[in-house]
Structures are given as structure tokens and as C-alpha cells.
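For reference, the chain that follows is the form predicted alone, supplied as C-alpha cells.
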Amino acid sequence: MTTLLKAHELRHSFGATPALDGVSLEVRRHEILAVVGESGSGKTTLLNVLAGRMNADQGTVHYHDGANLRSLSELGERELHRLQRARWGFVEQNPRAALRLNITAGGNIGERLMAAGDRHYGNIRAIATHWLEQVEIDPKRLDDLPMNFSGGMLQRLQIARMLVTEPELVFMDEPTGGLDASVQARVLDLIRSLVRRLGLAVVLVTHDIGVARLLADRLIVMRQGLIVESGLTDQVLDDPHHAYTQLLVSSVLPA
């Protein structure tokens, strides 16, 4: 499969604490790559650097522009924002951080379309209605304010907003964190269905190995800013080699 994103020797510290300590990886087209580890392992910092939301102290991130691998550091601010608004998507753990709660559900979806250049009101409204249906929200809620939505509906609205431009690469930061078990299962089923049907590539950060097993093709395990193990998800979880991975797996899987 084509390499869509490539990171080489990423290093980043917060004060004296290394968050990334020489991390290298590739994301391939149409695959789901999960990054797992405990809090403080560096996985969210890695996600933000890969998505161009944070600059690493050292190292490079390249993405495939359809013809060549290009360095994010070579892009101007406008070109990077255009990439993030159209070809990439980002799902926040807390959808309230990504949505504007004082404008309608349709308006939230339409904003991303307008940022990508669409100006036709009727077209924007029709597409927004379509995407509400895709994420299992009643299209009659198009003109409702998200402040009146449940947590699960907010997360599904955020997913609709992110997918409306049909991105090729999506970054997800604990997309079911904070949801109760039944709502989490519904959102995970929705993510899995949409990702496969649309042929997206995904970088998924999660502390939940069950989520990684359900969604991911490949798995990276991080500890203290380092990748300590990587491989096909089932292989890593069924036969972990590193002591830390063994500890993670044994702590969540029944004996």
C-alpha cells in the first residue's frame, strides 16, 4: 500500500521531560493505525505533531500529496490549513472542543464545507442533511443547536463535520473517551463502518486495547516517548514481546 504519511526521528520535550524520543513510523493508505499507551506515554503529542497541530523539536513529517512525499515544514500556513480542512480530518476526544454549540448542527457541518470553498447554500444544506443521516442523527435535527445533544450525538456530529469534505486521512484522539459503554459501542461500530466504506486512513490514539483490537490493522505501543513494540494488531496483542506490552495486555484481558 502507498505510504500516505511518514515520520522520521521525531523528538519533542516539555521542559526536561521527553514526550517523543526518536519516533519513526509510516501510515499507509486505507489502513487504521492505533497508538496505545498509558497517560504520559507521548501518544497525544505524537498525534498532534503528525496532524501539523504542533511542531516537533526535531525530526520530519512527510505526507503524500498525490505525486510525491512532501515535508509539512515546507508548507506555508495557508497551505497547511487547506490540507487540514479538506484532505485531513481530526476527531477530538471532547466534541465540545471541535463544535460550535451556539450554531445549528447543519451550520457546524456547513462551516467545514465553506472553509473548503463551497458557497452554495442549498448544496451545503443538502450535504449536511446527508451526513447527519450517515452518522445516524435524525435529519430533522439539522436546525437544532448541539448544546441540546447528548454526548454520543455530539461525537457523531463531530464525525459528520469531519467527514463532509471526504478526507483521505483522519486523526482520532480517544474518540470514545468519556462515553458510557453502550454509547461507546455504538460510536465504535459507526466509526468502523464509515472508515471501511469510505476507504479512509486513520491514526487512532487510545488507551483502550479493546478499541484498538476492534478497529486497527496495525498497532504501535508507546512508553515514555518511545515506540516499544509495533506490528499487526492481532499479532501484537496475542503474542506481545515487550514486557510493557505484556503488562498492558494482561491488565485488560482475562487470564
Partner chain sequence: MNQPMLHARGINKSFLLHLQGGVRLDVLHEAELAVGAGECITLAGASGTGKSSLLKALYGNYLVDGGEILIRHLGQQVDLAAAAPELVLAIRRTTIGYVSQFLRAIPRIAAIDLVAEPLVDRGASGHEAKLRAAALLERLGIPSRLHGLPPATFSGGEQQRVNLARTFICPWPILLLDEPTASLDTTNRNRVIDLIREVKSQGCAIVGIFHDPQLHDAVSDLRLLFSESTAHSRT
Contents of the next structure:
Amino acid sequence: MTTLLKAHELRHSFGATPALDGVSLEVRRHEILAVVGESGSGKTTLLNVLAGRMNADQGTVHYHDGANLRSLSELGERELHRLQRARWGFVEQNPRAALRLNITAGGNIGERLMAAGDRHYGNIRAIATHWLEQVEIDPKRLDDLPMNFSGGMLQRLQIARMLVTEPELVFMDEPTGGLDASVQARVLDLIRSLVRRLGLAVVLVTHDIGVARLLADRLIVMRQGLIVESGLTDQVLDDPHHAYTQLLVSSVLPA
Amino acid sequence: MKGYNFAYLDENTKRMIRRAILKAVAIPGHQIPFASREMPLPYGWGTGGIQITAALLGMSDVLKVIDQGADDTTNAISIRRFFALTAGVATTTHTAGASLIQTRHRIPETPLRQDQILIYQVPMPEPLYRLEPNKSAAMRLHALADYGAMHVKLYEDITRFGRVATAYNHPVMVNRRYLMSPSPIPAYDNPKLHRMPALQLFGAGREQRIYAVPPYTEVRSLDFVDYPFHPGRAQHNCSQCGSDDSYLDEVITDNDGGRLFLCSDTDFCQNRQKAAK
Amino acid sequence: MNQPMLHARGINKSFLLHLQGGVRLDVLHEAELAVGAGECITLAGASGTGKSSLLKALYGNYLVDGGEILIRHLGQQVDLAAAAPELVLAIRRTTIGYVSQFLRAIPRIAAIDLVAEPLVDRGASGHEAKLRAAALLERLGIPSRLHGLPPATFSGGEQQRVNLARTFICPWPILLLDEPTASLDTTNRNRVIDLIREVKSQGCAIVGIFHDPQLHDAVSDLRLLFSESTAHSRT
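Shown: the form predicted alone; wanted: the form predicted in complex with the partner chain:
Starting with the chain above, the whole complex follows.
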């Protein structure tokens, strides 16, 4: 299995507080890697560094460009931007942060295509329609403004907007964090089936162990900027070794 | 005029502006910041254009100033008089006879030549400002040539109105690299920007930016393959000179719906009228 | 038995419970087990003697402290106990199937899609997978009117049969079964027995925990009796 992303000894601190204290990991093609941990454990910082949204104080992130592993820090800003806009995707917890609410659903989905140089209005609409269907939004909503969409629909629209360039690696930050339980199930199911169908690799940050169990192949447990435990998702959750993981698992209310 | 330097601005300021102009010419369509000076006219009246004109004027130049095509509006007359007083240069209303033309919101109908310079007054130099109000973020988008958002705006126009709805200030790509605001000229004038023999300079005084389109540069209006850019004009003839291909102003003549159309370019219209006599 | 499909030996497993003041529970001590193709071994013994722990270790769900779990995977022998996560996942995709006591229901997915999913993952067309899923559900006594519903609302027995169908829809060289008939009535238990016998006759190596004596008698070849902290006495 190809390694898509490889982080080595990442260190970063905010003032005196270490957010990453020597984190190394690999993400392979077609796998879903969940990062769990409490607030302040460094998981969001890790996600931002992996996605090239911020630079760590120390350490390296390499990505696979199809032929070789290349360091993100060697990329020019333009190349990094292109990577982030085409071959990678990012799903924010709050879809309002990623979407343009005063632009139609079709315009939102089409933006990455237009940025990549698609100049055919009819094409863009056809592709946008396709992706609306993929995320189970009625194609009749193509010309509607997202400000009239429900929370779950907004999150699905954000996913469609991100998937339109058919990325190979997607970063997700609590993708169902702001949703009602019933809506959450639907979005999770959607992510799960899209990921399988499209063969995506995903780095998923969540504090919800249930989400991690449902979606992830592998799991990383973080605490105070360190990976305290990692392995197969069900193995880590069913046979946790580290004291913190045991606490985390035992703190979940049974459904 | 006594007490003032030639063409009002001091020589150091002119040199600063000329350096900005040279930079702008070297990077077509890219906005160059400059230390815009207070001018004896309010922002929005052409403080950017007037500073470029002041920096470029020489003794032998002949200056023409138009406001929406007309030589005889307050703004055009005041700027023309300003330079006649402070620089003592010759002024004209004839497009063909001018070496420098300062304009607000129009390109003259008469094709310009290599030995002429067209200076635009620009209220808002940043074509992305409605889409990305954060200036540093907008600069980043320029640096990355990421203009997807601009096309999103055109996409929205077509979706809502069935066509691209910008009638003026329609954004252009300069030399296939920078997205540029052509200043609020009518879309009808956009094709004239493309490969124009004259040097085109754009000055925004309040926003402190200068940008340029060097002679014969490729300037393309943004559009879609299946919705090509379409410069529109009123489907009428000029009521004065009869022109059927110039850009027309619509004038309401009474309270009963009476209206007439006439050329926005007054010099062009008068020349045609003279020729017809 | 010349070459076992699955051979676990020297298996040690203990749990260190940090939250209970660092109590250490030794669950498996030098456990050994070998099962060949077409063979079925039952793990028996009182509760808390480590049957389930061993079964979970054989699936890579529990991490063992020592020993090896040799598995014939795609014609090669691999040690599951030392395998990297992606190899464990690959083994679970094609070599080892596992039926837990409870269906971990994924919300909102129809029973038939849930059952068809492993086939689709192996490359079958959606249509074909659904046909086979429907047939298997029928065979296990789940009426077709329930096929389109998510199993979260099903009874315990129905959920258990969906769970069985989800595994039995694919052929597995090795199957691990954890009380597959715990909440089933006689009719349905017999259906499951038929199914297990069928895969067994096709060469599947089975390790199971069967509290149900009838199920045990019907399918088991060998009984491994677990006592406190050990698992190597045979009857």
C-alpha cells in the first residue's frame, strides 16, 4: 500500500504549551486514520500541520506526488495551494466556514473546477449536479442558496464541494461535530460509503469514539501532544493498553 | 503658474510615481502600490489619474481629458484647466491630436496610436474586492492566480439572469496572468483593451495603486466557452451623428417617456457631424 | 491434520487495568490451538476463563503479550500476532471471518445492504450482491419485508441472523464464531447449524464458542476446555 503522507517527529508549541511533542505517523492510500483525544491534546494542530495549513516548529511532513515522497516544506506556496485545492480536500467542522452562503449550491461546488480552469458553464453544472446526487441532495436545489439549507445539508454540500476535484486524501475536522444525532448518522453513513466508493484516504480528527469506530481503519490516541497509543481501531478500543485510552473508552456512555 | 512646480507635483513625487509606472508596465495587470499624494480635488474625482498625468506631462505634450466620453463636463474641464494652469501645456478635445488622454469610464471611439498614452481614473483597483474583502487574502489569490471565485460570480450571473450581467467594469485577464479591473468602462469598451497600440495606465488615488497594460498586450474578458463575453450597446443610432456602432448615452428628454440616444464620445460625434456637412 | 489453517501457540494475554489501581488480570497462559481445513474446534469452559479473549486475539482484536498466531493467508503463512495493521485488515478482508454476539449496527443502512456490503467490497456487482444477500436472509428466516429496513430496530434474534448473514455471504478459509445462536429459537438455530455444516464441508476451518450443546454436538470436532488461566486441556 502506498504511503500518501508521512510525518516525522513533529513538534510545535503555542508559547509554553506544547501542542505536538514529537509526533510521527503515516497515512496510506485508501485508509481512514482517526485521531482521537480530548480538547487540547493537539489533534487539530496535527491535522493543520499535515494538511499544510500551518508549519510546525520542527519535524517534516512528506507527501506522495505519484512517484516520490516530497517534503511539504520544499513546495512553493503555489504548488502547495494547488495540491490542497485539487488532490487534497478539507472538511471543516462548521460548513459555514468553507461555503459561500450567498452563492448557489452549484456555484459552491463549481468553484474548485473553475479555479482549476474549467470554463464551460454547462459542464460545470452537469458535474455539480452529479455531486449533489452523490451527497444525497436533490439536484433541484442546484440553484438554491445554501443559507436556506439545514445543518446536515450544509455539511453534505461542503463534502460535495471538496470532492468535485476527486481528491485522493481528505482531512476532516470533527465533520459531524455540530450536527444533531439523527443527522449525524446520515452524514457518517454518507462519508463511509463515499470513502469506500471513491477509494479516498482520510485523516479524521474527532473526539467521538463512536465516529472513529464506525469510520476508521486505524486509530491514533493523542494526549498532551503525544501519541499515547495507536493501532487497528477495534483493537485499540476493545483492548486499550494506555491508561488514558482506558479512561477514554470507559468514559463513553453506552447507546 | 507661480509658486507651484511644473504640473503641480514636486519632482521627487513624480519620480516616485514614474518608478511605480515602470514597475506596472513590467508586470502587466499587477497592482503596484504608490504613495498617493493629496491633490486639490476630492477622492473619486480622479486623484489617481491626475497624479499619473502630472508625472508624465512634458512641455510638448498635448492633453485631452474626458469624463464618460465627454470633454465638456465639469470634471473634464477642471482637470484640463488645472494642467493648463500648472504646466502650461496645450490641451485639446481631439482624440487624434492628443499625446496624453486622461479618461474616466470610457475608451475613445477613435482608435489610439502607439505614440499616445491613455490614463484611466480608477475608483477600485481590486477586481476581487467584493469576493475577498481581505486585501492580503486577495493579494494571495493574485499571487497564486487563483481566480475561481471570479468565475463563480459570472456563473452566478448566468444562473440568475441567463447571461453575464456585468454591464461595466467587466474583469479581464491581462497577458494570461493577472486578473484586472478595467475601471468602470462599459463592457462595450472591453475589446478595445486587447492589443491596443497605446500604453494604458490606471491610477487609483484613494486606494494608492497604479497598474498598466503595455502596448499590444493580450487582454481577455472573463467568460465561459458556452457563454462567450458579449459587449453590449443600445440598439439605436446616435440622434446627432447617426452612428450605429458607437457607444450611446440614453437621455430622458421629458416626463412623457421621451428619450434620445447620442454618442457618449463627444469628439467622435462632432467629427462625424462636421464630416457630414 | 497435516498443515493447520490456523495455529496459535504460546499465547499469553493479560490486562493491566490502570483505572482499577493497576490490577493485572492474567487471562491466557501459554494457550495453544490448531485447526485444519474442514475442522471445527469449540472453546469451552466457565465464564472468565479466557475463551472470548482467545477468539478475539485470533481475530487481531486483542493484542497478545506473547506467542504466535500462524495463519495461512493467500497461500502464505503469516503471524497475525506480529502483523502490521494493514496486514491484519487484509487478513480480515479475505481470510478470517468473525461473527460476534452482537451486531454492531451501522445506523440508517438497510439490512440487505449491510449483508451485501462484504461481497461488494470483494468486487461483486451491487445487483448480484443484493440477490445473494436476499437469498441468504430468506434462508436464515428474515422475511423480505424486513430486508429494506435498518436492523437497529430488529429483535435480538433478527439482528444476530443479519450479523451471521453478513459474514456467511462470503466464503472464508477461517471462521471465528462467538455464540452465533445465543438468542435464536430452535428453528433458526437449525438453520444456522445447516449453514455452518455447509461451510465446514467446503473446507472452512472454524473456531467457535458454543454454549448451546445442540449446536456444539452438531458441528464440533474437538473441544478445548478452558480452566482458570490456562487453555490447553482437551477432552
